[in-house]
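Given next, in structure tokens, is a single chain: the form predicted alone.
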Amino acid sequence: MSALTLVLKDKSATSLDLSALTPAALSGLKPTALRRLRIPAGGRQAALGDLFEISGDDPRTLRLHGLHGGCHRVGHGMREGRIEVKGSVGDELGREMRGGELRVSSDAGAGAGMGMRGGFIQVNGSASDALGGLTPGATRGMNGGVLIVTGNVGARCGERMRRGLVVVGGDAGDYLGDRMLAGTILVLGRCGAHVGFGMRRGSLLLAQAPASAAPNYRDCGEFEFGVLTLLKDYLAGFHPAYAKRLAAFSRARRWCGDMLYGGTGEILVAADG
């Protein structure tokens, strides 16, 4: 058995919604009902094998090739499996994905694994707004899971996220962590204005001081951080060279707050940051 692989025939079709094509949606599809499979393509439906050409026979690991950023919900609800895109993606890569890994070569849109429960996303480009954050209508954003973007982020990355561990290589827009209630963020590049506003718990890892400082938040001083060595072993499952860059955090300077909602979360600033 070999890889489902699907290529995009038409690079000029948009506002395709891919969504249902997940490892267990497609497990069991015999060969002309995989073809004959309608998604929805700029306000029509359209079978799948006019979209895309098909080949390989095992959805376990599902390869989606030639797609850029018309190409949206990527993962929607993913469970269980492998999914390698090959390109860009469209919003909401990977909603409310529960299990399984998602790899896109290069940039993602926004929304990238808004409402994510768990399994594991690296997009190696950069990601567009609302990273981590919450679906229309929650009250809670990501609530578990590991996502890595190698590049850049939009604003309000972790907007409102509960649990799970989230990894910028690059730099993060404003309203990082904004109405965060628990969770890891780790941003190695730089960020924009009002890092942890409104923040209840949980920790913001910063490699670079915030261009000014963030409001309603107690500077507590310079500490050493031994606890860190349970975050890099764990990152280091995922990715290795990043789970090294904690090291610059041995010792850092932590800021508590947001003291408006009782200042329980922590920004740490690496300490040569």
Given for the second form:
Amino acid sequence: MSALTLVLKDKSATSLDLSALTPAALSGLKPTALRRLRIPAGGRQAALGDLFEISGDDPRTLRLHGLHGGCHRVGHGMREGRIEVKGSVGDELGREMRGGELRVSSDAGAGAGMGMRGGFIQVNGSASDALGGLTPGATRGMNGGVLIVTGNVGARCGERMRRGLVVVGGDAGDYLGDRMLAGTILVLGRCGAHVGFGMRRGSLLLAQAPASAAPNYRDCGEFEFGVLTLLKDYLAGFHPAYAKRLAAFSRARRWCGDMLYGGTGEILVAADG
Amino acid sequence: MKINGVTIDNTFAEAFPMKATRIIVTARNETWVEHAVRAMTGFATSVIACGCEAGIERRLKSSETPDGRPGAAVLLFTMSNKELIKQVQNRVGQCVLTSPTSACFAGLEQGDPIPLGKNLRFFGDGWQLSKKLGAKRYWRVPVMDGEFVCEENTRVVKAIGGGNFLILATDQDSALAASERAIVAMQKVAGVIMPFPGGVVRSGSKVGSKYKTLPASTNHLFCPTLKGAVRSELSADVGAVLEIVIDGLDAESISEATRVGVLAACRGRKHGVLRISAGNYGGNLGPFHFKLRTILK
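Next up, can you give the form predicted in complex with its partner chain of this protein, since the form predicted alone came first?
Shown next: the complete complex, the earlier chain at its head.
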């Protein structure tokens, strides 16, 4: 058996909702049924076979090639298996994902990992706003799993995040960890304004100090944090190179806050950051 | 059966089921690891009056511990889950949490979870922080030298307590030297502890007493000073007897510890060891029987 591979035929096709394409949803489908599978495509329904060249027969690993920013909701609700995307994806990558592995070779749109509860997402490019954020109507954002973006991310990364680990290899936009409830966000580049606004608990690990100090945070001093060694080992299972970068946090300055919300959240800034 | 001139009695050690957990304690350096684990495993020689039997299984290199610092693996044994929960909480809370630079982790991946840092976290008085990494949750409790990091749960497994053998020698010095050789060899076996002082016990006991309030009393049949007064198990040339008690996570570990311990005790020239025996209760007390001659075959 070989990995089920779908190559987008028409690069101009936009507004494709690919939420139906998960390893679990496609397992057991015969080739004919697979080709006839209806996909929302810009206000109409199109057959999967008309949109994609299909090869391979093992949906436990699903390869989506030639995607672009108009291909949305890749890996929506995914629970198991593996999706490998060659190209970029649109909004809501891995929305409400619960398990499995999802890798994108280039950029992702807004809301990647929104409402995510488990599994692993890696975007080898940049991601737009609301990474690991909330689904519409929800009170909590990302609630588990690991989400790595090697490039930059937009505003409100980790908004109302409850659990899990987000790693940003590049820069983060404004309102990083906005109203965060718990969990961990590591940013290896710079971050924008209003870091940790309204944060209740959780940890923001910043390799570089924010340009402006968060107003409702209090400086607690510089320390060694044993828990970061545990985090380093955990991250090494997903991205060894980024785990090594945690060495910069061997000593970190701790800011606790948001003091308007109990002060049990923290911003840890690498000592040499 | 003889090993290096030492008679191996045709008998067995009788052991009984226990509950056990392994806890890993780390600290800034070996000195503070030692302080923490020695305090934690203090007054833990026998469940008869200590609540648990505990000991240091082995020292761990930095590369072997969860937080990359020097550490030690400690095994605790009790007769019930309930008692183990209490002992873990009290001993970690009073001896590890209090020890400078310490951290504490579960040392078993299998078994039923019981609280490790789950309740101790409340020492943080609301300032404690949780960090869940994968399936494991850790608590960070603010203390005066920084943070005490402790895994939320440890695991309990079925284990065996009361494995033992007796070293019968011509005199105290010979018995002590043989015991020391045995303990050094047995400490290299994984999954076992010898909970008595230095791993050795001189007050071997029998069940019951002429005094109704005592659950156990001296094993008079193995006391050399009573040889003429009772139906002694000792021949005229035996001047001292020492016992090594072994608690283990499984029967294989106890058997291996017994084997290497007896061989070490019998090693050398002019060792003064006359016999190796074992303590049992006729097979009526514990379901685990460690037959000396089978183990040493």
